[in-house]
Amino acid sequence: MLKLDGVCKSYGSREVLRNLTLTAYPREVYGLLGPNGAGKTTTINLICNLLERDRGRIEFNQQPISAATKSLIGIAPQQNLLYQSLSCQENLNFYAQLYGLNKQHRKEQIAWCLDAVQLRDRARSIVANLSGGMQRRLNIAVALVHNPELVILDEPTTGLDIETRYEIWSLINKLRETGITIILTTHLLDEAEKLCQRLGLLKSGQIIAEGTLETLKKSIPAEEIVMIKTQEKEKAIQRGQELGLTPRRYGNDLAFWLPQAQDLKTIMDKFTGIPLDSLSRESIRLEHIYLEMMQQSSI
């Protein structure tokens, strides 16, 4: 189990983490979500013992994070840690040596990692000749080569096409099934919905909400959301408020929170006299929760 309790970190007068507290349990994918500048990178660096915290505790499996826990943690950063002129096998061998694995152990781990990321047939391929998706899978293999118990995946599918994203998602699920605890950072909220057992929303250096998706949904007092497109947005907002509906703007889209699910005809009747281009019902998704928490959107 990874536990951060009251962690603080400042750079000069700039406070980056403020009493950060979170827990990631064994065999789960924990999604650490937040906007740029929220403190995700600093949190990762502290977990990896690359930075010193100012205050607070960080433990993994009841051991304080230190040089002694290095072998327990693997990281696949957003920028691939790969040597382009080396083969897949040579890259993994290099990193395995850095972790002090002996020759036989390196051989076994390299074979396991290549199998895990489905690159065994490309073991001798030069990295520069691999596709972007293959390179991203190999980058994850580097994080696994020393057989860690905790793996941090920082934006693992950024810039990848949808087919390759699905491949990475499948890999992440398989890793979790082997017993690895995974910390996942991503700006792709559908990715977090599909992969994460629990989520932590990080804002201004603090976890402002943590839990399963079903738990977080309770932060929005609605059964579903209705999306409306109209040229008369202000009139629609006024009508909705008169009916006791909570309005929200999601970009250019106008939405209303519905306290109970209703059929489309009933909803349309509520806006009689206001020209509607379209109207649709949606379930509450992580996107809605995230925007509410992060932006506290106002009309």
Contents of the next structure:
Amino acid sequence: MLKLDGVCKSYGSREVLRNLTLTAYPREVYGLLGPNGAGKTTTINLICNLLERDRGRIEFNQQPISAATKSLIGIAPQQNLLYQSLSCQENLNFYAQLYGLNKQHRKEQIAWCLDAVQLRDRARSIVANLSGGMQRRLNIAVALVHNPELVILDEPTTGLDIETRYEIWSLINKLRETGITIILTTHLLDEAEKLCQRLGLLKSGQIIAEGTLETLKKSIPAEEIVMIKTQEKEKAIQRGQELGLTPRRYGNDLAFWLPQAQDLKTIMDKFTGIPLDSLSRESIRLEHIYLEMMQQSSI
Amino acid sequence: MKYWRETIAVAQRILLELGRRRRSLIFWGIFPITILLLNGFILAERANLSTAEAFTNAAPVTLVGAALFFSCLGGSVATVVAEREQHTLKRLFLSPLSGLSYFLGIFVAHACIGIGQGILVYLVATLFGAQIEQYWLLGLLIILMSIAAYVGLGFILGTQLARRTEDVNALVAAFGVPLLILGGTFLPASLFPESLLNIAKFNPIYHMNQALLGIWAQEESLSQVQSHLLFLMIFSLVMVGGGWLSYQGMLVRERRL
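Here we have the form predicted alone; I need the corresponding form predicted together with its partner chain.
Time for the whole complex; same chain goes first.
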């Protein structure tokens, strides 16, 4: 179990983490979400003992994070940190050696990792000759080679095609089933929704909401959301407000929060007289919760 | 055991990477042989020495002055810079690898390359009748101290001055070529004018060359090469210490994802 309790970190006078508290359990993918600059990377640096915290406690399996806990943690950073002129197998072997695995154990772990990331047939391929998706998978394999109990995946699917993304999602699910704790950071909210058992929304160095998707949904006073595209936005907002609906702007779209689910005809009737380009009804998703929490915006 | 295991892992990795870049290996072989042949034949002709004597005198300076300079100094700068450019350094910081093992790993890898070059230089020199006169082990120690000094200096340059791979050549050329000439690598120091010789005494490559030349080619006694050995020993220690401090400085700067 990973536990951060009241962690604070500043760079000079800039406070990056403020009293950060979170817990991630075994057999769980914990999604750490937040905009750029929210403090996700600093949090990862602290968990990996690459940075010193100013205050607070960080423990993994009731052990304070220190140089000694390094071998319990595996991390797949955003960038693929691989030796380009070595093969997949050689990259894995090098890191396995650094983590002190003996020859037999190394052989088994390398085989397991290559299988897990579906690179068995490319074991001897030079990294520079692999596709971006393969390099990404190898980057994850390196994080797993020493059999860590906590794995941190920092935006593991950014920039990947949909097929590779599905492969990595499937790998993450398989890893979770082995009983390890996974911390996942991502900007892809559908990914977080699909993979994470619990989520922590980080804003300005603080967790502003935490829990399962269902718990987070309950914190939103709506059951459904209506998305409208119209040239006459102001009119539509005014109409919505008259009917007691809470309006939101999502880019060019206009959204209204519905406290209770309603059928489409009833909704359309509400906007009679306003020329609509499109109208759709959606159930509340993480994306909506995230935007609500982050923007706390009202029109 | 941990340090040994990590050192070997780092050294193996560097040698594997080098093995993949066969061209570099070939150049590192061609370079000392070319310098040896040029030095040997020029010495034989201009100093009126037999070919065997000329090559006996040309081999030590070719090895420590030229071959090790480019492979061990240039190589260690390139290793550190490439590691930083590929960002693999960050992953090393995440692992339990100790800084000492990292440094030793780079030293061991370059020592292997240096010893390989030494064997090559002396194989070719032997073909022309060259001989190692005496003090085999002391000669090896001079070679190892030279490698340590070059690797230490490589760490300093690689962490402090070279930001990108392209910087390596310019850096090695700017610092190296004048030092090599002044060290008696291409032109025997005995031909230097007095004023230049006085400056050369501050050049570590001059002392490396003179120490190995003295014992392996000119049958000098230990007391005759003592000052060179002392200079080299102090220089190696300072460079290793400086390299270590530079590495610690790099840790502070780069130790973040």
